[in-house]
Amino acid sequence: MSKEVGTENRPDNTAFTQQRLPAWQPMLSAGIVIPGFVLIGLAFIGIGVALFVTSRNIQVLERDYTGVEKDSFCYGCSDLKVKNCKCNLNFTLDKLFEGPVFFYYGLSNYFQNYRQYGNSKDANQLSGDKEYFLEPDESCAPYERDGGVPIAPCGALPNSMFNDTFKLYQMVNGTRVEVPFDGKGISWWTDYNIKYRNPPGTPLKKAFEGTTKPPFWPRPAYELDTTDPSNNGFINQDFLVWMRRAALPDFRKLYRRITEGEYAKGLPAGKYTLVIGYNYPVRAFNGKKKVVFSNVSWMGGKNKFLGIAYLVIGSMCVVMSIVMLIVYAKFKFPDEE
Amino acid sequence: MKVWVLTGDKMETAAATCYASKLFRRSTQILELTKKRTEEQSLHDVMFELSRTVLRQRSMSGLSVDCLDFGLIIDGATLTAILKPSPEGPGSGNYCEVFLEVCRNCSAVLCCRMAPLQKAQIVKLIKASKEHPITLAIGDGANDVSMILEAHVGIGIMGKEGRQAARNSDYAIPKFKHLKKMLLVHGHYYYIRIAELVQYFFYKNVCFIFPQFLFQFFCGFSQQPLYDTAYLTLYNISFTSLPILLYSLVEQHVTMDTLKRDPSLYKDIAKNSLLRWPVFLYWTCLGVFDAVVFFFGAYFLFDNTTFTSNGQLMTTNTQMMFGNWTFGTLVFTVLVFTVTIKLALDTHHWTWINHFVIWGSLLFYVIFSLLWGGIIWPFLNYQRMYYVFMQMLSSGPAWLSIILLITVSLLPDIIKKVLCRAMCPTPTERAQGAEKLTQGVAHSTPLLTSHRRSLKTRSADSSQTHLPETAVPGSCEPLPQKLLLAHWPEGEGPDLRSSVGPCALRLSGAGFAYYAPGPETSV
């Protein structure tokens, strides 16, 4: 056989298809692992410590007020037979809970994250587009009409809209001083600005004619705020944070923050009520409804699990270090003793 | 691995020829069985004696300093009479068991005088023997065929006497020698990558999918998918299938070099042992410890906390919370990151094509993610990952925690990895650490996969270096604990039969290694 017709079928003598490209060919040896391992574990400790550290000097203050008992403070208004029930719980700080404090309302077994009943909303609605107004989706079912008008917003999701109402006050000399709440910037400012627009109208309630309110709230979608238009309709701010759905059954959501006048610096010591409007009804399903006043640091709220976590890891990145230091030394010198 | 001879030639031929290529070595005892001795005694006898010589050697292997070793010859009209089924009935069988036991003792048989069809009788007998081993038939003329068919893997020589064998081979090569290189490091290659393959394709998609499930526990079994639906899609499509890809075409455990020199090395991967269960149970496990801590890790640290984050893109001092979309991306972001790193782990031979696809689908990922939630896109009807992604990482605890769950899903793997290859080093891990060395000691030649030339310029001032012994199973002769190690001659390599050796590997003359002493060993 000629060498010519030999090499017309020789494959490609390229570094690829030969497997020669250059490599670089690391290996844990015990020099990199070992240093490496004692590197991490120390920085994890250094960042559990912060971080645990941190974590304990965050104040919460935590308040069920479901109303279960019969001695609870809103055990009569937890039946729901009158309206507007109003109920008070009053609580005594010792020291400063030091500012901006964060007041947050808490439920318990709520499954936000239950799909049929997260996806029963329509997003087109939601963003301002009029055509969907009266032809909401489907998804929305059974919240889709009421009495063959169609509803906006329609959907479980926001028809379940979480409307308790709270109002702190302080006793300051036997007289009740309101806490001032600042409910601005509460949501996520992309959904504020960008993912809710109201439909394209002035004033508000005309651009919602020919649709009804949910069925579960009080007053229709453009009178959620009527003192500030621009907390109104679809934007309105509590409202994007309930569409916001929690991820756990056990969830909070914020609701206010206290940063304004005298109280920016925090909550003083002394004596507070607290006027819970109870509307939320959460006895059927055995939920639970709380309050949490919290401050908050560069790590968020009150987390025990990240720091004990950072601290354990990096303590038993050390142990392994030193292990695999013992076992390398046994396995090597035993050939030169 | 035993090396078998099938030909149609006469004995005295092929045995001449079995001398050459030393198949048979001078201290061969060479057993014979062929129609000139079941002339003179029966064929039962003829049997029996040989059974006993080979049994009574293998009994007396731990007395002996040197064992012999046997060498069979069989031909094709004694095969015959063999697998005849016995005259006296289905009670007495034939004598294929002891015919077997015989061949198992023997380092090489050579089978002459054999039929095309006989051949194939005894791959096929080989086959169905006890061990059910996996055979090998290699042959360049049409009367191969059947024995090519017939064993597992077939390759045929494309050679003078035409193109039939390759023609009906699994394989087809050139030239005879190129056999060496395709068993012993294509072959071997071919394994590990794609036993690396399957198992991290079973791993990777048991830590995509039990997070999902532990899910469905906090969600009211109400099918509330974790991830939102284009991360479901693109996992498997986009974020993690370049990277095993190109593991599976470019990886080299061991340089070829070393594979080539040092045969013995398949007996880490002989009888499938990558795939078997433990191995297979060992991942499952691992990639179902990920999973539970891809998930728990996030469920604790968004349990009942605000988990917030400092919204210092837009807006100052909110501090805003996160939602399941939110939960799910974060699981999702440190499962990709997870396994991607694992795989790089796992990667010996790093090329240019190794770093780009790693590097780049974690790249991909997070300008997917960016771009996903970055825009309203027309055409979803749904808008629920908008932001999502980008508020994640505006928040220091998700930083912290990502980088957390990470470290510790990797964690024990890399424990485990360090702590076997310190106790208990496979010779492949030991022939690694050998390379690593060389490489070490090469500084002037670039880094290239094949040092060869390097070895030679240090030739002479390479000192008598000391191996562990390498276990050898089975073996019917005590290796020396430390050799003395020659350089071997370049061009030179061992050949094939003193490479694979029946039970034992003779170090000595077969292979070298280096192995500097000194505070730097491989753990």
Contents of the next structure:
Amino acid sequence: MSKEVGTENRPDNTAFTQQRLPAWQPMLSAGIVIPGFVLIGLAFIGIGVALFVTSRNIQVLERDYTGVEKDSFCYGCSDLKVKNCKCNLNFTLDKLFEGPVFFYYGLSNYFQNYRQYGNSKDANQLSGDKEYFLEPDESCAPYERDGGVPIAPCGALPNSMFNDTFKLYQMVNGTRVEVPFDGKGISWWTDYNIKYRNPPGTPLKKAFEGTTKPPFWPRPAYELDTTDPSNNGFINQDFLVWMRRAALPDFRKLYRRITEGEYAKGLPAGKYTLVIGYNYPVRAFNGKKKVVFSNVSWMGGKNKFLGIAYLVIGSMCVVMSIVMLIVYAKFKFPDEE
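Taking the form predicted together with the partner chain as the starting point, write out the structure of the form predicted alone.
Lone chain follows.
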């Protein structure tokens, strides 16, 4: 009986099950390892130089407009008691700022990655399910209801949406010419087409009946963009950009692109004025606000770290190959002569 059981559990007599497959085990020698380190090091150095040079050629213009210092151009607007305040940022470009130009707003000391803050929203509501418009999820508290009326969209994350506004002008022969901003397609494709949906029904205002706007918002969700009716509700581009949370406390988010008309090739040299609608408070948590103009390359935005990392690793490989060559030449084994 025991013999039968042993035969049943025995693996098939094949090369795979009996581990008789042909195998190859590399025999690493100095003649293979040292040239390998040299080639890898040279490849990494070449890639690092290309990344570093490309990153240096990317143009970036960054200006802080928090308004903490008394000599700041936005100092008068940083007081919370001042409403509908505007301040002007003047700057001069000495040469062409090559396009396409991307315009960002940045925040510092702002922890969007805080778990409770990130969960303070109603995913069902944001997906367009009208049942949750009148009965928001409890995770939205304390921004679940306002005076007993349900909030749409509810939660701390939507309520804290960035609401500073910007308009850029170029001074041409003493006249201010507005630089056109392009705000289409600045959010993630998956957010716009899959994750966030407007509730069914037209007009959109009717779908939000029985709800109220978040307390911090100046207008309801169906009026976020008064110039483009299709850019309202939960698929508003600025709203989607804000809802895509940042991982670090210092971050920037895309606000607009400059790709149209006379500015398709970039911002020509000259004097510019950025008119800032100062609405978003940050001084309460020692935060800072900034604006960033930047262009991109085949490797993305400006990032010196990646190029430096490749250069360091490549240099280490070359140095290690030299050290191994010296050790091998001095202590090589007799059978390798």
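No experiment lies behind these values; they were computed from the predicted model shown. Residue numbers count along the first chain shown, from 1. We call the rigid core the largest set of C-alpha positions that still match within 1.5 Å between the two forms.
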Is Met27 one of the residues whose Cα moves 2 Å or more between the two forms, with the core superposed? yes
